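We begin with a single chain expressed as structure tokens, specifically the form predicted on its own.
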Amino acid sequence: MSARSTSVPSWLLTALVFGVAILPLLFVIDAAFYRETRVGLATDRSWVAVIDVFTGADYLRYLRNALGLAGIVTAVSLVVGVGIALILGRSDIGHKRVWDALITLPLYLSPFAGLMAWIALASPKTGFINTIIDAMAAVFIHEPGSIVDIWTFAGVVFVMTLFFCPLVYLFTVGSLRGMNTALEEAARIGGATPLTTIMRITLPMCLPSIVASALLVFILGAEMYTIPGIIGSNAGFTTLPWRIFEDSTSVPVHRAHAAAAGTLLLLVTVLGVWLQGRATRVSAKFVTLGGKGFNGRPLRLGRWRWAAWGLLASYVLAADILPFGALLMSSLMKFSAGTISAEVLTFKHYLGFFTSEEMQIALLNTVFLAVVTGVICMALGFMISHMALRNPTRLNRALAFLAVLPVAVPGLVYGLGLVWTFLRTPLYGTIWVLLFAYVAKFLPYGVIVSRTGLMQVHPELAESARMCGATARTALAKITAPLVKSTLAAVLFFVMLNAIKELSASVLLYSQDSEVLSVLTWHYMDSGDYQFAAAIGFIQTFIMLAVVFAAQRLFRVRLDRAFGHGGGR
């Protein structure tokens, strides 16, 4: 395809990306540099809030915080999801099927949902954990005490990691399934053993899948706010994404303070796109479509059998079973007790989510939203990773640079900059602006998901069409967009859940008639009302839940199968 013929919409893209992505961030960066009053924002120029974020002692360890804390995220997610990957993609373990739906359930539940469920739980006094614990221990203990504590940083570490262990898991399982083994089966019949096989050839060929997979992680935990901020609070642990919500929100409020401080996270974004474009520049190396999926040996877990059962189960246990059972409980019950009796038992925050209007309103917006927002991104995403890998000009190559740099502020200070983008317009206020929000909040992930599709499916299988006589669209409708379906499908189902999910900018841009169900929660959860709060949450869930089993038995697609490769199902 030649740069001529694509000209026209690389500049339409570019204009499109700008206005949506990039012109809300220049606000949010103009406004660092203004003079603050308790409400706002004065009309005069001002250094301060600048020279206090990034020469401040306070605001650098809180950005320390964030980092250091979604490293340690990132890497034990990586450890994690990488080591279910390789159990259920390359040995003879049973029920895969079973445990592929159980690892990903976790999908389908925001984190922020998870946390009331681990609140409720391991909190020290009355925690469902603890309780149970100290029941059992009393017979022998006379004051046993509390066993576990989520109020801590380690629970900061440990409820994250829950929740972003799967996207690892998608990344790379999807590409141990897709890739061609015969450089494997050529190392074991060298005399190669399987640890060496999967050190020396199989991990480097998901290197592609795994980086994708760490940067997402990375740049997830880096701008998360609810989890470390409603926990690392309590344990003397802030980040800088929580300092920039109190800085948003409590009053005498420091906007131009909580602007400088996005341009840090936006900074860091830049650096880790840089080094993951350095880490898979030569990708025909990772070139693992070859027509057939899996169909080698598995390798045999013998004696290790065991292990492998008991990190599975481990995992399902603390994602799955006991956050959604925990959930379920606290919708059910009246007030927050660590022992479940018919007295405090009730259905009554169902019936008055059903009843409300506010709770329809929301629920109709939340969908809408979703849906719109997957069509966009994964179209948008499809185009634009598309001219950056086949015709990489300068102009393409940059509008894809531009589509990612959005997820490296934080989706409370994006909201900032919506807020000051069209405050003076007629879109102030409506579901167009959240709507405005979510496509530059996930619009990084269609590209990053399309890109690790399309690095998988080599250019000269579009080359061979173009020769005999297809046209570059041609070429793009029968055979890249047939072969990397499972990716797009990939982009719009994961763009979908995270905009039910949504929560940072939708906080800040929502009206009485644009309100989400994640915005309700929260709420609710912060005036105190936990159990309708957990209802709300409980529902969330279940959408969820069957959005992706009805869009996986629309289209035929499994999550598992499409984020690591562009093959078929």
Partner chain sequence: MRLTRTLLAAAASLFLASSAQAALTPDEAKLYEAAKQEGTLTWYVGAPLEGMQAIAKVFQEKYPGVNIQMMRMVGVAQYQRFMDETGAKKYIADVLQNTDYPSMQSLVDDGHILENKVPTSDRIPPQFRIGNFAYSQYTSTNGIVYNVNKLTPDEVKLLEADWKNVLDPRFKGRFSVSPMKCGVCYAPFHMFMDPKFKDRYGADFIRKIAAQKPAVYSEVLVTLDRVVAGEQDFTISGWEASAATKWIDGAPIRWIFPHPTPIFGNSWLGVSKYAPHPNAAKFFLDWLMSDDGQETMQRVYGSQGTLQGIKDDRPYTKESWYHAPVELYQVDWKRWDADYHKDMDFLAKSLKAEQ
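Moving from the form predicted on its own to the form predicted together with its partner chain:
What comes next is one chain alone, with no partners or other molecules.
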């Protein structure tokens, strides 16, 4: 595709990205420079909030806490996620498709629902795990005490890790399965032990994918406010995103402080996004791709088989079976209880859901927004990445960078920017404003994921088609796009899943006709009706599974093969 032929779409796309994704960010930055009143912003300018946030000990401590937490969560997620990816991507363990599905299952649960599930499971006195263990241990010990306690810093790390491991896994296993195994074979023939081969050959070869996933997890971990906020208060620590939440929602409101803190996080995470871009760029230089996927001899686990099986089973127990079980249990209870008896059980939440017109509208809105957002982000993300990689003009590279910036801002602050952007448009108060917000918020994933897929397809293929007389558009449609079909499917899955779970922008932009399930869940949670919220959360999970199942059938691809460097096959 020539520079001339892309100039018009480039400018059009830049204008679109600027209007939808960047303008809200500018509104956020602008809001940091106003004087605050008790309930919002005054009309006169002030540097107070910016100075407070950027130089004040409190805000910097909250930032340090957020980054420290994100660092620990990233490290643990890497150890577990890469470990699982090695087992499933490189070893001779059986039932890989089943394990694949189970490892990625936490993607279908919103972190907040997962947190509520783990509160039900691991509260010290009434958590299901503790009460069951207590009942068993009481036979031998007089006062066994609690075994697990979720209301601690370790609890925060644990729950967050469970949700981020699938991302590390998906990025890494794709890379492992797409890798040429000739070097590993050579190392083995040269007498290297399996462990040495993994440490010296396998992991370094997929390091860029690991780094890319680590940075994504770090960014997402640093901006998360729900889990650290709810548990953190009990564990005695506060993170910057939670402080932003409090500044935005508690009286007196500190909107300028929230905006300034959002800008601070933006600066920190822009660095992360830039590093991630570097990591994926570097990956193209030294990852050798066979084009036929993993074709070498699998690593024989031998006596380590049970240890590997134990790791996988432990993860599935902690991330799938226990939280989904607890969520289901909660959704069937009238109120929270440590022990389950017939008196506390009820179906009323599910009956209430399926007989409520409001719920049915929210259900339809949710599915509509998920599918349409997924398709738009897939198409736009692919176009932007394609232009940045195949025709890397300054404008195209800038466009690719700008499009991923919204990922760097906490959803709540970005949501306010979206409100200010769309408030004066006819879209405000309609479902379309949510669609624009979702596209702005999830386009970064479209760009990031499609970029990794496109890097697998050498430009020579499309160039050959052009030399044979195909137009740039034909080469794109007939050669490049089909080769990255599974990557595009990955974008679609990922965006749809996140759109179904999206809350922070939805809760600020929804109107009476455009309610979505996540907002309803939040309202019931916020009203203290956790059991009804659990029922909605459970239904939400089923919708996600159904949507992804349908998309997998439609595209004939598997989620695990579509991420990371598995794209293109």
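Numbering follows the first chain given and starts at 1. All of these numbers come straight from a predicted model, not from anything done at the bench. We call the rigid core the largest set of C-alpha positions that still match within 1.5 Å between the two forms.
Thr425: Cα shift of 2 Å or greater between these two forms (core-aligned): Yes, the C-alpha moves 2 Å or more.
Rigid-core frame, C-alpha of Asn65, shift of 2 angstroms or more between these two forms: Where the cores coincide, Asn65 shows only a C-alpha shift between these two forms that is less than 2 Å.
Flag for Thr37, CA shift 2 Å or larger between these two forms after aligning core: After core superposition, the displacement of the Thr37 C-alpha between these two forms stays below 2 Å, so no.
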